[in-house]
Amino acid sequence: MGLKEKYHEYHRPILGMASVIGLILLWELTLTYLIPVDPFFFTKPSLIGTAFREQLFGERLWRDLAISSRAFIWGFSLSVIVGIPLGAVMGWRRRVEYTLDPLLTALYASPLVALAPLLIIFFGVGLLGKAVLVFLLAVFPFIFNTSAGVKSADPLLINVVRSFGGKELDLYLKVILPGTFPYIVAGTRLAIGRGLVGIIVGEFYAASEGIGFAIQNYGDTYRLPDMFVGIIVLSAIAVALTELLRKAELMVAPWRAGEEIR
């Protein structure tokens, strides 16, 4: 690993941590010295840290995360299974794109979160209802990003594979899929955030446990530090999943490492 690569490897986490620490310090100092606010109406990082320490050694936080993670995993996995193949077909077959694109665009632009009560009523208040909501929110980034990646495939490489007698499967495995992978990764990053929103919204409307229910319950009872613990934990999970995804991308597509170094 060269000097530039080593610098980039450590430069990214250092700058990321610096921005987080800077925000925390600004938040704490502002609400402590510049604009003192009654903790009943708003909170600050020191109080959130105390609440986080208490929840960390309790059972409620981990039980809520376990309950919410099951619905997220089921809904997100289904969005991958459906979204990527459907997006690939839409990008490769114009007639399929012309048929489905208006409908999918309309659904993507519609406020699906507003339909959460209907989905919960239809599918129930358990695992299935929340998983369906996660799926509906997370599937569209996979569809549209995969479709865009397929359409961006290099025609020259496609012609080369065909000229050597390659079949349709060879085109997908050797040209289209490797070229589409960065688009899929970008779609996954969007889908993770939308899927987490789906979990929270689903548990807001109909749940007696789960991280979304805990956030709502703490907010309703003005336990703001505890409420922010749930929000921050979900944010940390999203960052961790995104970072793992970036590492996986560099393992599967190592040529992308050079593109990230600036």
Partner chain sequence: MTGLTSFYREKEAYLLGIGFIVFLLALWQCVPLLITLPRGYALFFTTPSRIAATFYRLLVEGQIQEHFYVSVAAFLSGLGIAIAVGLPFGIVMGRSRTLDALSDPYVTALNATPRLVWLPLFILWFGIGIWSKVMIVFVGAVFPLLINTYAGVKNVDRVLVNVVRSFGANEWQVMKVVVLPNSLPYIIVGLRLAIGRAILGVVVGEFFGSSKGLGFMIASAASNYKVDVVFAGVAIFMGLSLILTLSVKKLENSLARWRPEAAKNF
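Residue numbers count along the first chain shown, from 1. Note that the rigid core is defined as the largest set of C-alphas that superpose within 1.5 Å between two forms. The structure presented is a predicted model; accordingly, all values stated were derived computationally and were not measured. Compared with the form predicted together with the partner chain:
Here residue 31 counts as shifted, since its C-alpha moves by at least 2 Å between these two forms after the core is aligned. Once both forms are fitted on their core, a CA shift of 2 Å or more is seen for residue 48 between these two forms.
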Contents of the next structure:
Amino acid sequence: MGLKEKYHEYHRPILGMASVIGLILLWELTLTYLIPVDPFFFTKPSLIGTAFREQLFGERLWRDLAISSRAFIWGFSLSVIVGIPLGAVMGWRRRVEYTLDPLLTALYASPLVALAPLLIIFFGVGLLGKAVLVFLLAVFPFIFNTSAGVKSADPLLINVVRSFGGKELDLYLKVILPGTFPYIVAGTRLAIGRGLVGIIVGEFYAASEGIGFAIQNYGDTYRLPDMFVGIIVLSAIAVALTELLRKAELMVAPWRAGEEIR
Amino acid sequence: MTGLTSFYREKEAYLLGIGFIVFLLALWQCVPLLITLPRGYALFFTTPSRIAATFYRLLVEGQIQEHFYVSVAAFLSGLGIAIAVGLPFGIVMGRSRTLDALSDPYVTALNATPRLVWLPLFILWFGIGIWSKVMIVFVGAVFPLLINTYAGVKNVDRVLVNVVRSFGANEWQVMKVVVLPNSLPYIIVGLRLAIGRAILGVVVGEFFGSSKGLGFMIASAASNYKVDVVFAGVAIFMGLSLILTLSVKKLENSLARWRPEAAKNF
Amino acid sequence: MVPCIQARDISLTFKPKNRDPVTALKELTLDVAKGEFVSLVGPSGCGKSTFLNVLLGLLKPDGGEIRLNGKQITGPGQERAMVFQEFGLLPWRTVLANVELGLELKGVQASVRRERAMELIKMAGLAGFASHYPHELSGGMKQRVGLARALVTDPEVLLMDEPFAALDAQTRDLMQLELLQIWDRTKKTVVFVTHSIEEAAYLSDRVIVISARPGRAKDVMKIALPRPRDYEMRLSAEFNDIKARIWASLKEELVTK
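Having displayed the form predicted on its own, please output the structure of the form predicted together with the partner chain.
Then the entire complex follows, led off by the chain already shown.
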């Protein structure tokens, strides 16, 4: 294969990488040679790089990450445990859906983050307050996507299984569950985004540790390079989780590649 | 009797849904009658009737209006800038493969990360005031708009473009007659998501980077244990979100007149 | 007399990124007289549709010359209009607005184009459906809209790319008959691409068999059946004879592929 064909094949990642490298160079050179600026208000890639190295071998970053992850995992697990069964019942029983849908839709559409100050007062600035906030934000995608998945079960397929003498259990295992899976994975992706918002707001608001607190604290103390390290680390985690879930979506449901659900 | 049952059948979804909300509110209202809360908890507790009374008092005193205007100003400016930036960029990214590839890493990374992480930086740069809020609203709202516009432009049917070209249409006419109408439903969905993100930005921006606005009102009331005021503020944000979301949904449906029934809810 | 359409040694190779180039047309030569109805038949992927797009001016050939009334074709023009296989109706426009498209793009005044479009809607048998959206129409009606839209600018040449392939058998028979009537009335030059030997034989003055890829004009058959033609004629021995001849020529292409 010639060089030109190689370029065509990888043209997207090559251009993407080039543009990132280009921006970093431009940023660095501009602040070094063209407009030397106040280091309290601006920073440049080389300084961020140094800070990154220091934090990577330091203790604080890892401790912060561990603390944030714990609250996140607690809240997130709770939203899975509550959201999926609730969504399944809503999708399967019409009356349950009628009863819960308006309330849950209203809550889903509202900025529940506005409750954060109250939750923090109620449950404290530690693990519990943050976990509750994460749960409150992350539970809705699970509920709605599971419900949509169950409802999407094709009546034709249900009849096919029934016509072969399938029992109720077969119906759940062979038709409804596989059909719901891609919806739940897509819901997980949305829930991760919302859960991260919960962690960040919780830690901005009233915390003394955690990655969100660190970002805010570095900002308050004008340590911009360190603040950017926090943002980049969080970004990298968010991108990794999102892309992982995208891959998972393709894996569990290759037939609906790229389709957006809710 | 039969009239009543058929009325119930017809309105079952509505009656059950609203009935449940009313039931929950009534239950909440009755909690103090049913159980005696320990002293420490009573401080944090309130009832719907007290919230409504507080809401009314704040409204009469003009406090709500004062904070409301500040929040709305930040919301509208941030969302406006997001529309002005997101739509053209989305179109250009959808039409040019090179620009698409060049900007893809930033869009992916920025979209996956909660945009709130930028708040401390914006407060540092713009101080505590409207501009840090406008910026956080903007970065929140711009990506759903950009990404949905991009998707709408990308999903244009090649055949339709060829049809219009076959009548001798130039690039601008292809854009006007095919690309934009095709993207419109996507853009409206993007707008609905953007409104949610923008309100989130206002709330959080005012928690930390403001001395006015509904978010500030909530945060300062919470730190003084004025639970009624917190709920009154939350109720306003809820109402605002619902009204805006529902109007955009309406817009979605009216624009979807040309689409077959099944595809309307995409 | 100069033929209406003159194609000389048309060649076209697609060079998709990441994949091997595909030669769709190779030295394809054919003439179409003014007012003539010509069908192109050939195996799948032989470049028939590609050739139509060259005629339309959406694709530029790598080699050869293509002329319309002696003038080189360099791009789309209002003397030519296409009827598409997948209808290609703009889903967000009503029937009327879809038919008006060609005039609108030419900048014709709204009232004038409306009147003209209504005329064609009536001619296509769609009276009463002007304000319907495409998704409310059946396949046959959609293609009537496609036909009315192509005719609205009063083109000299009508290009039809398997226009009835997506329709059910009865609708297809009906549409063929109506197309013949419209053709008889309007005296357009028609270049018609189809998979169906029967359709080609029934409609055309001449049938041109295109070879398997790369496509060239392999055989030209004159269909000397009297006009106007009707459905009964399709049952005659003469008609079956013609079909057999086309099939014999086409079969070799299918086998080699």
